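Take a look at this single chain, the form predicted on its own, given in structure tokens.
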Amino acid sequence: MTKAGDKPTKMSKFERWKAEKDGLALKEELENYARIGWEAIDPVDRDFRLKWFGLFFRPKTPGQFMLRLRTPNGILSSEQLAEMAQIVARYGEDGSADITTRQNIQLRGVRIEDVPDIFDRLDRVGLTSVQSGMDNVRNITGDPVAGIDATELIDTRDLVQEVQDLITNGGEGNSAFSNLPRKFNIAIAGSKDNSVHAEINDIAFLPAYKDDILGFNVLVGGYLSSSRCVSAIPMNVWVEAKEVAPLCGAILTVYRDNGPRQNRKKSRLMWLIDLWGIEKFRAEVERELGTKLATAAARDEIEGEKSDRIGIYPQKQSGYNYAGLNVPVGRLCAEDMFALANLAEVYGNKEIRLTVEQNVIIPYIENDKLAAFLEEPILKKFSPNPKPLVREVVSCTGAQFCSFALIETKNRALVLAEELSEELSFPEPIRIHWTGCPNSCGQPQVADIGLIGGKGRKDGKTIEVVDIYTGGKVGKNSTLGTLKMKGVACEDLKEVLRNLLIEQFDAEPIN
């Protein structure tokens, strides 16, 4: 193993690039890059280090970048969403936004010459993109109905913000955590339904009582990748809310200084835990903290199935409701973003919330405004009562924008969901997740049906295919799906999915 700052016996190109210059150092060079243009930027800076500021160069759309923001707990103001809309509107048909599976927003079509102005505008409305890509902690997820759900146990909003501020130095950038061995995910659950998909995070906090005090049990090591998919395991630790951020800092420090770096496919936190064992890992974290940690509570408070929060629900605040709106495959254009910001302004408290299912929640709708809200034209597109399969479909970016994707996902996922919803009826919701390559950005392993894109051969020609996984479960007793079919041609996929839905998920044809 190699500690941060040391040179491993065999240094990967990524570790060499990080050793040569921290990605955060590019902050002083953004103005120059805007002046000289994308083609003149050093390729390592353009394709690699700019990701420390959430800027992802996209070879499929030369000259355009994807900008990944940080939206802790998935909460935005209407002003922030409208500012994003203004940014992507500038780029016409090239501009759009995606809601991600980490309650986040990614803006598309961004040009490097506009970046200094964009960053100034984002800063004015309290948004940052710092440390949102590569070997950093990604957007921190929390309960999407934190503070408004009558059944919640812990309001996660302040805790998520505290962790983000620790990691990013209040959004200014923090070199203490800008050179991890690999990417890192943190989730804090506050309700009983595991709304954050705790099992696929490097650190996850689940509400749990110990001696009648409500705190969190801690899971560690979960992740999905092209080479390995593994559920997080218990750390045998229980913490109070005030200990959440310090524990995150200690775990990140231990991982930073001891995590394996030679092989990027074997550098996520679980590989360090495998090497040490959970007892040694816990002991090293305690050493870093300078204190002993309490052992885990006997059980956590996660119960039943996970709610998708689509529909109209009363809040714990008397006289108010929140509306969960389905955003098919998470894709937004500028006009959509303006419309959603306006909904929050007119009917709510100027707040928009994002979910890990790539959907939107508008909170604080007064009872006497609800009827008018439901008549708003944008709800025909973003429905609180969508078609069955459209309701639960999740998709990665796909081949339209992502050079890693081997198939197009978003458009195909939506068409198939709409068509099959018209042809079949379902006794209960069925979650279908798409990902365009084995990197699993669409999280197919946690779905009832998961599809992973690839390439195959048919009649001597290269074609788009998918591997189909089934059996993923979220909520209580969550589990990852397993391979059901391999190399299914996308041109045959509708009939294959139709049969699978009937045979395994009790769907029935609509006469």
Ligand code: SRM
The other form holds:
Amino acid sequence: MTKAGDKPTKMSKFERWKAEKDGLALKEELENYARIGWEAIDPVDRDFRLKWFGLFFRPKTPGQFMLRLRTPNGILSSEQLAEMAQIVARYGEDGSADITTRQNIQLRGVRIEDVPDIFDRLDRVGLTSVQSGMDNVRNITGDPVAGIDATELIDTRDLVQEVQDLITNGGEGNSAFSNLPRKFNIAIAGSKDNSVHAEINDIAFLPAYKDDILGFNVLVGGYLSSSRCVSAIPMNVWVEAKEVAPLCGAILTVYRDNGPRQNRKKSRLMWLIDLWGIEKFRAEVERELGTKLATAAARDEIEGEKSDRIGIYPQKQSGYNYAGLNVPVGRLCAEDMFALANLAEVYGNKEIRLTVEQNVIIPYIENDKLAAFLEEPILKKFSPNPKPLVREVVSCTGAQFCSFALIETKNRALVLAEELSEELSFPEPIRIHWTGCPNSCGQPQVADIGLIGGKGRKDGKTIEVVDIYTGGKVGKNSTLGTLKMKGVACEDLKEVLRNLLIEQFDAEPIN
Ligand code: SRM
Ligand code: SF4
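Return the structure block for the form predicted together with siroheme; the form predicted on its own was the one displayed.
All chains and molecules follow, beginning with the one already shown.
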């Protein structure tokens, strides 16, 4: 592994920058950077190392940073959401937030001069943004209805928190895991429904019984990127819940010390597994752990289709319900965040949950409060019964804020979903995922229809286009979608999607 102080050999500029100074070292410089302003910050610190604290310089809106938090298992208190609302409210029109495809929240409009105060506020309500970007472990996803779903097998909440605490040293920052060869994703599924898209994570835990004990089978190496998309493969390991965090620590240590670092397109965990083979990888993890691992259970407990959790569902706690509300393409303004926090306080247990489909869940609504809850004005915007395609649409950030983007995504995704929902009826939900470039943040490969933004030529002009993927399947026997159509002009997309929905997904025109 390269460490701060090591003499750089032939390495990418990212490896060199990490070796020169660990991103976590910027903790000491945040006050100073807040004082001198974004234009005076060393460019490598501004554009690169600040991401170790979740602060992303946005070239499209210079001076207005994006702040990516960590929301383990996607669970927030109303106090935490209201605090985030306060933070973005101070930026007026420039302040907003997005629920991400990792069950997480990103704040927009953040000014560097406010960061010390913002970090104090986040700290006071128990939130951290540490190690949420660059070559770190991203927000750890868990079952969005953990602890409240009647069919749950394992409650993932404490496990996810335990793994986050290990990786971030309880939110203080942990230099043991702050210089990985590349980004890293971990997901823990807790029910029969694979609600975390386990297969596209570097480590995924799936509930599985062995000798009547409920634990997890472990998959490794899944990831999506512009150059390679691959499902996670079995590690042939079964662990009990108490072994989840230690196993994550051991895998991360093996990856940190041995993962390829020369070429960033070939440095995710699967490349190490390719290099070694799964047997050697498993043996090295055992060596790191200092103990033998149990072989995988014959089967995991994942069954059937994944639920989107939109709608009203009875909880396992008698007399209570949870409400899954659709947040169109995950975008929130400060007023929305205050309104959701308020809903959770008035009707629920002061808790708001996030899903990987960029939606929210309000748990613990008593039966006799349900009617009043359903009359709340905010439910007109965040509906428990949205239009069919709006219900399932997911979109990455796209051209509005992301400089990798080749097309505008969120607005376009929403308009098309609304218009096509008016024109067609559907026998079953159809999941459409948009992503503004091949990096695949919007997870197009897990969707029924996945759209990947690109550039094309028409009449001698550069235009926005999409490649269309179909056949992504989540839940049992998950598979990644495959390319169906290449280079479809965005201006022709409505017609193309309409035909595709009719021909391949049994949609019917509404007369
Ligand atoms: Fe992503 C880079 C947004 C989930 C694969 N992703 C980026 C950056 C940071 C690029 C940049 O600096 O502008 C985007 C920030 C834009 C912005 O202003 O919001 C960005 N990624 C997102 C989010 C916000 C999309 C969303 O709207 O939900 C998601 C944040 C998740 C979180 O809370 O941490 C997000 N990104 C993903 C996922 C999905 C997932 O994790 O399940 C993937 C594919 C899965 C994977 O990583 O295996 C993903 N993002 C990438 C990649 C390609 C990684 C690779 O190995 O090549 C990049 C580019 C990179 O890392 O070089 C990237
Ligand atoms: Fe940006 Fe591309 Fe990721 Fe969309 S997929 S957020 S455009 S990097």
